[in-house]
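One chain follows as structure tokens, the form predicted alone.
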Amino acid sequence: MMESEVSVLVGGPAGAGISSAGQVVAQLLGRLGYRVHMYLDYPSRIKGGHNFAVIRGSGGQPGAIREKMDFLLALNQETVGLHRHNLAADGVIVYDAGEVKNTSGIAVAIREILAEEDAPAVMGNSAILGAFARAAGIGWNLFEDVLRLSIPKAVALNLAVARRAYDAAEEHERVPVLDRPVFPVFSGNEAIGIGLIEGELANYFSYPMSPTSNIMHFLAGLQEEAKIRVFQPESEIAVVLMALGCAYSGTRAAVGTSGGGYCLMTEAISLAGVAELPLMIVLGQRTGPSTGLATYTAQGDLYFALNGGHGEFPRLVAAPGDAEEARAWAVAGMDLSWKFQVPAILLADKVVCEGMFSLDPDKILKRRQETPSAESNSPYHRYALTGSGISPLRFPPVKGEVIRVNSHVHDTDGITTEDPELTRAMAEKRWKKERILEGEIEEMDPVNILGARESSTALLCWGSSKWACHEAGEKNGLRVVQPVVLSPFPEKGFARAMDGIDRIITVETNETGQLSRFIREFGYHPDDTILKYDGRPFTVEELDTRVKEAVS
């Protein structure tokens, strides 16, 4: 085990509660003072297959996993067969003696415990967690407290099973307690949900598509407390049209989807563009094309997010690299969408959405909440030509007024027109908004600089590749540049981040180097590209090796 560092892998068959077990391990490490990241791996099928979670705790915030594990928790033989090579030299396998054979480590007769306690098979995850807690030298009282908070039902029986396994195991190596504040651990989807609520969400619409499905589940559990409504319509088309209906009536709404659902939404996104209706979209990327690998990660939808929809209109696209950025830009997306009356797209990926991260509970987000005040004069001009391009908003019903939105080219009242002068004026009005939005974005730290800031070689990345690049940059003495906002592109902030750089290496989880192509539009020409497109994220060791090859 490295100093101030611990990695745990828990694996088993589908239906064994591996995701829940991983979350408990993440919460345990968080309570010990570690900053935590969890990666969840499960097959794209309804039933069957191997599931596993990797949880990494560190003194500094991790956002990428390592290849070597200090603890391998195995509920079946397949887990050992697939992951034995990941065990560190001083690591240990904690396993179900009834399922795993010819393996050394800490054996616990989980099947026998379940039978004697008359407990269902799924509670094997509580047993393996109890055995892990003992093997890691974690006190029973702390473990019990975390498990109680994590179990939705049958708490007493789960605790009885876990205690039996805890007592049957033995301590292997005590995980040190770090003397630092305890941060809660959230998934990226939960952080996005929190950010949407902080951005004054009133309605959330979604049709389930991994990796954003859990946003809907999380928000549904907060409907009464947060005074929001969560609704699952019959299709993604209905989802986005309901959100636009809310925008017309003055109610903040957001939608969540993945690539296939976003395809169905694009006509309505264009409607939002010409009708100047606020629209907040969480677009979670997964491996394509088509259904692809529905439960694995990729960064293949950059151009889709930038250009999805016919015609030309401004939009905000932000790609967070972790849960903290996902929360912050969910808030900002809500506010900026309403201020500028444009679609806002939070372009996350599976690692961010379904991964878990520590969040600083005391971090206060700066709001940019200003919504243009309603025009008081009559008659009301919904698309009034203004110096900023932002027209005043009013919402029906307003006595004596008709408030129009229109999918056609229209005049200032919202009446359809084909007049060339008005067509040009309305196009220019919309693009005025983008120029002002870009200026506001520049004040919001839209580009991160990590690693060795003085280096003249840059690792350029976006989204969840941020943290693997951060560690590779620090280890190899390279600057890491991560643009978070991709539209409108923060050219000034990016130029400052790239000042002094004479060599660019891009790092992406796609096949074609989409960010590499994109930044060429702004005069930057990458020298090397490191790509990964097998549906899995970069591990720390893997990227370090490939960076060394690129700079040698």
Given for the second form:
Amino acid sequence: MMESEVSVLVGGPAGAGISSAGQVVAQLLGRLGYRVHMYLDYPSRIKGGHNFAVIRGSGGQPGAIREKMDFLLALNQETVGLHRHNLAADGVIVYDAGEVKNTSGIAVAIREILAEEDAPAVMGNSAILGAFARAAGIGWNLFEDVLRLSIPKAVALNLAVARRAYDAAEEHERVPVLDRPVFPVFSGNEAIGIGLIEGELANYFSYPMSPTSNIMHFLAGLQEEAKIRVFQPESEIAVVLMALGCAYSGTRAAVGTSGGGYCLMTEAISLAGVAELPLMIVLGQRTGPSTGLATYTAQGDLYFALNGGHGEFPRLVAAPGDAEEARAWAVAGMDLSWKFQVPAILLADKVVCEGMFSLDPDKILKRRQETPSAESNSPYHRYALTGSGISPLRFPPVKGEVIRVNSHVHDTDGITTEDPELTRAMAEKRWKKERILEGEIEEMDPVNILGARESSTALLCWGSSKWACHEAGEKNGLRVVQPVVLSPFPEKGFARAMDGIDRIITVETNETGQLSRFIREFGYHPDDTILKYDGRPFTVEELDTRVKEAVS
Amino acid sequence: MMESEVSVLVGGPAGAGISSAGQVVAQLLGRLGYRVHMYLDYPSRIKGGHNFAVIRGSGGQPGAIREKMDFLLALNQETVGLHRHNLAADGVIVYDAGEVKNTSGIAVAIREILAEEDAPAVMGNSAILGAFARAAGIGWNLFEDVLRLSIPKAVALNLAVARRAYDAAEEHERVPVLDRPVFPVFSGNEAIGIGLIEGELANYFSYPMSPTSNIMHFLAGLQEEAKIRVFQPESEIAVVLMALGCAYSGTRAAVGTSGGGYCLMTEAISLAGVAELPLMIVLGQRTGPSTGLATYTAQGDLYFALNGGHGEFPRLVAAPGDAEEARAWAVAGMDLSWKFQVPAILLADKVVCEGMFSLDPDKILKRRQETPSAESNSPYHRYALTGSGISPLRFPPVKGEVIRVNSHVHDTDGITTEDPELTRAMAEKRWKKERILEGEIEEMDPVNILGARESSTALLCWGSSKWACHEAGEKNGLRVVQPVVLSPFPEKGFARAMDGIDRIITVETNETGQLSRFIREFGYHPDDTILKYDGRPFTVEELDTRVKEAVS
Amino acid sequence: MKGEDLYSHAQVTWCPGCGNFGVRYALREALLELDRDGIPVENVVIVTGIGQHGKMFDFMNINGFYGLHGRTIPIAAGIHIANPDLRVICIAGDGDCYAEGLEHLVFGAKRNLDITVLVHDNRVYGLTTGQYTPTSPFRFRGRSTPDGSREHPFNPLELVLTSGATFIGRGYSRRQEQLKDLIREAVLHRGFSFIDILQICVTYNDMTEYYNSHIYDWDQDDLGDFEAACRKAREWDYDTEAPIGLGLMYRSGKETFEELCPVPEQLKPGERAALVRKIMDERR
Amino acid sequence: MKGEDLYSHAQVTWCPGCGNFGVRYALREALLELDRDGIPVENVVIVTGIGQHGKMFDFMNINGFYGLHGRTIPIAAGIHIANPDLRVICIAGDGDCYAEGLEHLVFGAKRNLDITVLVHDNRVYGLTTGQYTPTSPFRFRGRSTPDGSREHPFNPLELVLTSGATFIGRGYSRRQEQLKDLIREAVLHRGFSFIDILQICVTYNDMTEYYNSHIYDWDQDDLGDFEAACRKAREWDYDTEAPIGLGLMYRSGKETFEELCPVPEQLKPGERAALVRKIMDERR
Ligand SMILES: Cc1ncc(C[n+]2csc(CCOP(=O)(O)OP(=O)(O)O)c2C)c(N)n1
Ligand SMILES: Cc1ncc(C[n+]2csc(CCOP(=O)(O)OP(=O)(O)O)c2C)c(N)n1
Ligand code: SF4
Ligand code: SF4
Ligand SMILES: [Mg+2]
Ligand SMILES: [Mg+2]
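Switch from the form predicted alone, shown above, to the form predicted in complex with a further copy of the same chain and output its structure.
Below is the entire complex, every chain and molecule, led by the chain shown above.
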């Protein structure tokens, strides 16, 4: 085991609870003081096949996985077959003795344990977890505590199964406890859900689609407590238009989807643009084009996020690189979208959405609330041409006032016009808002600097490549620059982050180097591009190798 | 009247046949040897209000209108009120004496003429045309000939009405006959329709939307003769998917829409991308965002055309600047889309679509037919990994072969895969095709050089700004560079066209300077940007002034 | 309040003689009556599609959302779900609501959303200059079908009845009094109210004479009888010659979507912070 | 040809016990019979949606178009309009065809498109892990509705009947012989053929016992009787307890869309050039 580093892989068929098992491991490592990241790899099927989760704990924040595992938890033969080469020299395989043949390590007699406890097959994962806890030298009490929290149903039986396996296994190598505050571990989707709630969500609309369906599931489970409503309409078109209806009525809504659903939303995004309606969209990218690889990742929709919808209008696009950022920008997206009456897109991807991350509960951006406009409100003009471009928002019913929003070019009252002067004036009003929005963004740390800050070579990345880049940057002495906000592009913050840089290498999981092309608009010309487009994120080692090739 | 230049404005209420009247004028000027352009300005209503058409004849090709009119044909008071300042010093107003008050010029007693001929009110435009013909010194025979061709119904009565007005009017100034071959005059939409037919269209699908509805209307009228089918399904989603169904069956289809409909098509564009299905989309831009100004123009969707649809895949995007180019690239779009099995977008706008232009019937690009692949066809692999990236196309039924197209990542037989190597290989296959497509494009004159070629300052434009730029370029000694193809971007052709340029001024009818941003990706950094975003195209004089400001 | 107050200052751009004038008048009169009956006009929101019908947005002086072609219903749903005190009326077109956005109509009815949908069924795409729609008669000659369309119309009343609507009627733009009553009742009805309005398009599809000679008023005795409603709905299929019933066709009571999903009172900032803290603490 | 030939080599990734196995078997047997009866398998194309049902594309060894979620019908329409010799079968899901793309179902029926639509109606979104669909029973507890859904299902048979379908049946994934016959007849039928297949989803919505105890076979005497079809369709509303009829429910003859829009033989290159010349000449 490396210092302050532990990696665990859990593998088994779909339906065997690999994701839950992974989450328990993640939670366990979290409780030991590690910062945790989990990557889940699964094909688009419900039962059978091969799923695996890689959980990495580290003293620093891990947001990418390593290739070498200290523990390989195998519920099926494939896990060993496919991942044996991932086992670290001093690593150990903990395996289901009934399923996995020809291997050495810690055998768990799952079949027998389940039979003795009269437990169903799906509890096999509790057995393997018990064995792992013992192998990793984790005390029973802590383990029990975590298992209780993670497994809501049939707790006693799961614990009994786990205990048998725990007792039967031997310790392999104790995972050292780190003396650091314990951070909670969340998936990006959960973190987004939390952020939306903090951003005063009232209604969440969604049509199921990987990798964002779990935002809906998470929020649906919180409806009572959070006093929100979650509704799944007939299509993404209905989803987004219901959200716009809510905005008109004055309550905050958000929606979540992936590329295919986003396509169907673009017409409404354009409507939000001209009608100046707040709209919050979580766009979780996956491998495209089209249905592509439904459960794998990509950063293929940057330009589409920036340009989806016809005509031109300001929008907020923020691409978080982990759950903490996802939460922070979910809140900010809600607030800014309302304050500036623009669509906001939280551009995540499968790794951020479905991956798990430790997060600092206190790391949250300063709220950007609506500032009540000083300008006169009566008679009410929905599209009053104010100095800021932001018109005061009011919602029906208002006695004596008529409140109109309009998809056509309109006058200050929202009535349709075809007048060229008004057409120009309304366009300029919208871009005025954008300049002010950009100003606020610049105050919100919209560009991260990571890696070796002093370097004059930049690894430039966005979204989920953040942490792999950070590690490659630290290792190779390169500065890492990650714009979190892509629109309006924080040119000043970016310039500051790029200060002194004479060589740029971009890192993206896409085919055409979208960020690399995009920053040319702002006068930055990357020298090299490291791309990956097979649906999988960069591992730490892989990116390190690619970066070394690039800088050599 | 300027030499080899004549401008005519016809104005009246919607429903009075202003567009037809304008077309007759355009046709007349065409027969006199002029190259013609007509711009039609109308609000989104069927009857009443104010419509006007400006027809310009010129010795060179006009693709933009001038501000000064030699003839102002007024069927209502607004025409005079709104456009009197557009009358040239030596121009004349030809007006409906019953409708227009307080003006001087050639009064036409339309009401009386119609009464005497017992003709319906809508034939008022024939009367004003007759008076115009006489005022412009156009012989009756030529006029009768043109009117017969243009007005399909009640020819005799229209002619009788026109004749009365012709006889009652006096000659104002003879429009000189130019000694040049007579070119036919078409709207861009008609030219596109012709190009699609030449490109072997079998089925045209569309859902009505300005400014491309007239492609559907034009083709619908030609169904019998051209042996095509035109069908209007329930929505743009159905439209585009029916076209993809046809592609799978092996017959060519095309669709037409504007921004709002294009939004709904993006999901299918992405499908065409990964499934490698040919698809031809005519995207006629209008003023956005959203419903915007439904009958006015803009160049606001360049980035959306380039990036609509999730994930990354090659596509052809060509933006014609007039009807001749629209026809040529409609044919090329059909051919290239089939040859390369990629979506093709013909990116026009209201000015190109609904404007009229003289065109040279013989100006057509060399056909780019499918070249039958030399590679073996049996057993058939729909996605065979060939050297060119282009897989041989076959269509069901083929005895003994199974033909599969798939929206997921797939193997060479089209069967779904989640394999990382295949994912990468298929992506690379698609980009291989793009490189070859780019090579072909480079041979097709994809970048126009106009204006003063020797200049080291470039006016850079695309689409409908072409001819206004050309004139401003000639007048101010500036080179005009107009990339017709935007994707794959013809870098070589563009570099040649920009050779020796040390200053770049972009000209676009949009808010954010999309071309100006786009070419930065290729290392060109515009110094100035001339934008217009009020729904109206640049007039010759207006652009001239703006260019002078920019270069001064 | 006077009728004139409900018209805006915007210039009306419908063709002279257009049936939309009649619909506008009926809507205005219905709103005046509703206002008198305790539904103040500021509580009413119209959501319009794109088409000639949609221009109602500009010509009325009431709250409005001028939306997208085909999408009035999901917008209205969002408005109403967020604030059930509002009375939301969709002003839709036949192209709009029966073609582009048909699915929303079925789902609105299925959910028994508590909104009102008025379809200006001129049986043609008016604003885009005269193409056939899902209710145009077979062989309709429009600009996309110069030789006649190849589709028989569907019957919107039958469709919404099947889908679960609880208030269904048919109006006619030249029967403004009846239409006014229908609209008023529709707004008052708790549940999905649907009125197909035979709206004359003088320019592209002038059916005035045909309608005038075929219409009659449905009797109103058996409004809750589903079978009777089926019979009424099927009497005329929008295609073949038959008497055309007008008025309310069906009315029934059923829990609305909004009743099933009541609006929770939002958390106060402190409560929200406490909830987030709790969620965080459960994960460490 | 053997049955095995119609299965592909791709690994089947449905859950053990999934009803899709039964549907696949029935489809295969129907295709074999059709092949024997003179409809060679290479003339068949399946168009699949996205969902568990859509995987049929991979698991069958026949021509296929793996399309988008909800869009089988317009794709199938395009395929068949372009080449009416092909027999096009949509393999759709209930989320797919009744939610995302419902409008296409109504229009397919309305036009009487000569295609076959099989809906794998497991009454749940299978592939996205168990959310409610338009045919899930009221109060269905799925991942988006942990407290039960707030919508009553609609009745797909009634909906397509109203919309104009000319061949309507209901199958059950555990009645493979009957389902095979239904599929074969559906493909042979000239016009819009629709089969709602009660497909067991063992993982998210296992209705096996319920179905087994409620199903019976419809009598087949009055297949052309619209009223009888209405009654049959309404007997069970997918929500409340009632007997569940299986088999063919309705069949009638009506001109198909394809018959109304015959495929013209394409122009030869010379003819095309001549036409363009003519168009050009008329304008100068
Ligand atoms: C997505 C989209 N497609 C097409 C259009 C163009 N469009 C505007 S109005 C209209 C037809 C309107 O017909 P209908 O709904 O019947 O309204 P009417 O004008 O007859 O009242 C269409 C197709 C649009 N605005 N948006
Ligand atoms: C536009 C779009 N939205 C959402 C999805 C995600 N998605 C994939 S399968 C599926 C549900 C499938 O349910 P159903 O159609 O009933 O098929 P089943 O899996 O039950 O057979 C969804 C919503 C998608 N692929 N495309
Ligand atoms: S075209 Fe028809 S619907 Fe439109 S305003 Fe004119 S009469 Fe009315
Ligand atoms: S989830 Fe349901 S529908 Fe999907 S494969 Fe499993 S049993 Fe079949
Ligand atoms: Mg209409
Ligand atoms: Mg399903």
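In this text, the rigid core denotes the largest set of C-alpha atoms whose superposition between the two forms falls within 1.5 Å. Numbering follows the first chain given and starts at 1. Not measured: the values here are computed from a predicted model.
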- Message: Given a superposition on the rigid core, I'd like a yes or no on whether residue 496 shifts its C-alpha by 2 Å or more between the two forms.
- Response: no
- Message: My question is whether residue 47 is one of the residues whose C-alpha shifts by 2 Å or more between the two forms, given a fit on the rigid core.
- Response: yes
